[in-house]
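To begin, one chain is listed below as structure tokens, in the form predicted on its own.
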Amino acid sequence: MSTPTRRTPDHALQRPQKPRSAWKAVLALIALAVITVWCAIGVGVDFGAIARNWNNASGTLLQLAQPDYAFFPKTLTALGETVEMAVIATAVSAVISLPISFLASRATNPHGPLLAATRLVINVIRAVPDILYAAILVSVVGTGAISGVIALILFDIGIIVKLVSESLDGLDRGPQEASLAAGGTWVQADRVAILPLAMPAFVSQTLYTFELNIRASTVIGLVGAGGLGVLIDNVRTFYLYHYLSLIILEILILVVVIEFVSSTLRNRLAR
């Protein structure tokens, strides 16, 4: 009686892989270094200027290291306006972005020309920086928070639609196909089968956008679009860096608190 032979696993018959040589990594690092130096020469980077201007910089840094807390009451109005701008822009952009996200996803929009047109418009909206939106709107609408809110809404629509439409493309389409097979239209199938699946990602991206709005609203204010940016521009113009450091500290605390709350909510949605 012959004994059964034990089969050797396939992976044991494969030749061991040759250790990768390091010369490719070295060449990649050299190429990266050459490109970096070439770019630095192209934009005229001068590290010697730091040493030559160090006396001026040291005075500025000394003021920045000593925030004037007595200035805090005068920042509350601008701080509140910044938060209000972020809240309004997030709410409005979320309402607008949800249906557009469905139009921008191949999984929920079977009409090729409409899909291409929607994606083209969103790409154009996303290509323009928020501060450029604010600069244009200040010249059209005027200085103040309304210009900043509209700029943030455009900025948010580009981000939310891009992220949510990509998440729609990756969803399980089984329930949607079942709805279509049962005689439903695409709109009905998207509303019944896809929308409940897409809501966690939509809410998560909206909260993330709210975080971005707090930072962005302080930047667009530099061109007169309301919020803390206007106050930053005023104190910077008069070289009041001890006031500026207090404003930066307030922004830091505000962003950390909002990030913590937003991250907690997004983690709960992901469970």
Given for the second form:
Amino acid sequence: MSTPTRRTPDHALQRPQKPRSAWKAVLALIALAVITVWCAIGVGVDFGAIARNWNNASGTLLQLAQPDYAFFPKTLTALGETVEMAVIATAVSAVISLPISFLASRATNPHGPLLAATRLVINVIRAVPDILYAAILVSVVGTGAISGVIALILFDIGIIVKLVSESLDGLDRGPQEASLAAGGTWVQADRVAILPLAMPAFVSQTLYTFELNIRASTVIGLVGAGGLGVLIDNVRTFYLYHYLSLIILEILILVVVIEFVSSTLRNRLAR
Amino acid sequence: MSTALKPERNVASPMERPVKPRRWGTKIVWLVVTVIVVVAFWNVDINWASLTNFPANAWKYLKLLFAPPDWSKTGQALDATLLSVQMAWIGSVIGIIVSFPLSFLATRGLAPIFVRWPMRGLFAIIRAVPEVVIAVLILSVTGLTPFTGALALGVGSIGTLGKWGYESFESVEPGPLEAVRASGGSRWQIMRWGVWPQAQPEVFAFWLYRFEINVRASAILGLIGAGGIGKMLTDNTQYRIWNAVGILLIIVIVVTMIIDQISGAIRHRIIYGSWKIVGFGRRRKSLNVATKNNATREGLNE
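Take the protein just shown as the form predicted on its own and give its structure as the form predicted in complex with the partner chain.
All chains and molecules follow, beginning with the one already shown.
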């Protein structure tokens, strides 16, 4: 006796049909390629130049590979100034941006037009790179650390306000509602119910901004705003590449150390 | 019976407030931070008195910049901005092409440890060096051209893109990988059919994000002479033609914000599958909070 085997219907054996979206991908690829070529022409991409200039480049690279450690003592002032600029800018911008963050979050600011205005201003501030601020401020306030500090502060306010107000948006609003229901004003409710909750995020973002500042303050000096950047600008105009590589080495170590300390602290805060 | 309800002797009476815990560690950290800040203020070479006329000065210069900006320079400013954006695009393309294979080489499970750690070290070093410094280094090879700027942005992109790449490759679901391995897939096939389909949207989003960063960074590179926004800016600040600087700033801000919006909308589409205009206070209900937060933060660093 043969048991009847259950037959699989034919259509079940067929592969499901792939949705046809290949033409979209092809179109997108073509568009991207066209944009890339157009940009390449605009920028004047020329990989041949690298090969042609290789001779004088190899000399430079050789110099770069031999940092002149004797130059180190002369960089100390600039190095210190870089760190000081970062510290001052972080401290000042933290103080300024805490209240602004509360103005820029829907959770803590029920006033629609004020909210929109604050966000617009912050977005505008954030769209300008730090070094552009520095370049303008150098002409306005004069060269030196002061214009660098102000540039960093402007830059930081944009970042801290954005990150902190976003974390305010995501907070638990129960306690705030409770204090509003108990007759508190918005300011009181935010102070009592939201601020303690927001504190870890705020401190963490401030620390993070400090890391950014260290990196940024090394370069804003290129336009004359103090710190290691001034030194970079000096040595590069005289093609002193063995000094330059020492400065880069210093930046590298400074950034890595600060990032390590700050990320350790931030991880502890997050726990 | 009633004895059970009696509070024990050494428990504080319920009417008293609980004692606040003393956190000595936290206090010490705050003290150290305060000292550092005070020392920095004390020691820095700044004449704080000169700040008293800063508000008046700032107002004066704001008027010089924007009242009114020199509209006749609009075309020139647009050209400069366009060049910067093109630099950013080419930089991103170079960064993507180079970092994409490298980030596979830095992924746990896909590459052996003696390849992985050097790769990660390379990414970390590149991330620590600012783009301008990279540009100063490359200068000697290619000269002062927009191409140098694009190359510097490309090299700078390798650091961040490489890191985000291996992070998102490592955070994929292990199931499909196992399936490919179980059916006899090679290392390459595991990448192609196990890792890539999962990581793809996130990686595309990161590419776009890096392009946004590069748009900001490209403005900086002009300051050392690579052309574009930075060059026009230095040319005009040097001769104190403030209303031309004003129009340039307006165009930079508008263009940056437009690009951020477009790119943000595309990123949202790639990750969540729907179009949405992303604004300032968007909420990230996220697939992968950790990586994305990371990217956002890294993103803000120029």
